[in-house]
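The form predicted alone is given below as one chain in structure tokens.
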Amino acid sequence: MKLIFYYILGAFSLLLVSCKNNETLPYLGQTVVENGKEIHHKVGQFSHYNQDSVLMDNSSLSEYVYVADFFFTSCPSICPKVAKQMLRIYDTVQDEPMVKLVSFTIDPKRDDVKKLRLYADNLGIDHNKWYFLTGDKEATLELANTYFVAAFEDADAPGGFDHSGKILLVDKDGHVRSFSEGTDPENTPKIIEDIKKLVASYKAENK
């Protein structure tokens, strides 16, 4: 019952966007309105290693659109299934300087540095491409609702929490922009060619 409450109100707030035209990306989350200007929601903070040691923050993703998941390695369930979803991904943006991707563990009692990077050279994924990411587990459970997912601890689960599959798209600023549900593939090739529109709009900015 507990998951069911987070999927419905991950859905709600998802349903929450704002979107200035057809051609943009909406802002997914509650929006408000300080002093007239419009305030997006943002992913919270967060303070991780990843699987070669190195500590990261937010600011090391702020020159970057990048794709977010939380997961962790023992999971038995739907884990997975959105790795697959994640690698397809992965495929497609391998050669875009400005596409990471980050996956967060729940699960860091037994996800250290050492099994994340073992995971990560048995996917066979370039290091500085994709980031496992590794901290605190109640902050991290806390971050995940961040980025409308719903985790928590659960001794009844498979592998000892629940958790749901959903696949971010957050753009420079911290804003959730676009996302999937990693256990479906039908939904795979909309949340890659969001990443190319939001790719796209960042250049165009640029010229």
The other form holds:
Amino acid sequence: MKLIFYYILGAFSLLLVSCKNNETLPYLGQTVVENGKEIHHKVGQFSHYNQDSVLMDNSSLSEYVYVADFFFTSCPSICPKVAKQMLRIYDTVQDEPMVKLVSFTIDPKRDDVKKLRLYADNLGIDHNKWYFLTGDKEATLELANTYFVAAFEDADAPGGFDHSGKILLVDKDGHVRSFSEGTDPENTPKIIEDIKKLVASYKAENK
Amino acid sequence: MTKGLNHFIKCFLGGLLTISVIFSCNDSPYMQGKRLYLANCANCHMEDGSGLSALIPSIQKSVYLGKPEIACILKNGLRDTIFKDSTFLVREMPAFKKFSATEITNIVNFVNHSWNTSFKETTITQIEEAINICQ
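Having displayed the form predicted alone, please output the structure of the form predicted together with the partner chain.
Below, the chain from earlier opens the complete complex, with every other chain and molecule after it.
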């Protein structure tokens, strides 16, 4: 009898802990305190063209929570796997207008606007939901660092670039709030949960 | 330790081992094929063979399933180019020249066993014959 009591108690405390986790997502990266205020890491500034030749920058996304990755269309190694997970995320957020997806190419020389449009068409996605962005190469490689993605040119790597397949969740203010390894499908449900939490927290604020 | 307990532990561990072997084998009888598939194909075609939209074909319903000619695709690769608006995308299946007939047979059997509903085992001889014709 006593055992059952402890079991129920245990189950309840687990429930409490998991509810507590629901509250807020952490801010990734360095947080500094200035004049008693916490300043969280933000992603870098960009100014890139999307697959429909529209120039976009950080302010174009300031009303949205977005999921970002870095890729290139001729990438033979990890990109298809990561794209597949982005597609999986895309499927779950189709009906949530607050969420966008953004894929930056790190190979702008080959991936111009037209190529990205063809890629997006063949991926079969909505151009107003998922942006494929191309811009200055050096700027993009530096930008990747601010998203905690290591990306650099490497003649020995497959396709000429070495980069990690991280998928990042960015909030409306440009803070990175969650990430997953796009090469591991088992990572994806967690980031999908985190997207929901972030969206829910904005909705709760507006009440 | 008492003899009984000792015996129990041995039986328990032995049983556990048997069960784990049975379960891991049940997964797919084509273990080398599975390993080769995961290492060489899953990057593009995904672990579940579903591919990536129109960019990489799914092999779950490929017309090549169950046909020895699939060996030619693995040996020689396959290449297609999509043109539009004066640009193009290359859909390329790399050639796996290094694979032996045995390795190809194992991959083909793994793939067929996973996704071909009318699965029949392919033999090395069939694969060797197919490779001879496609070269």
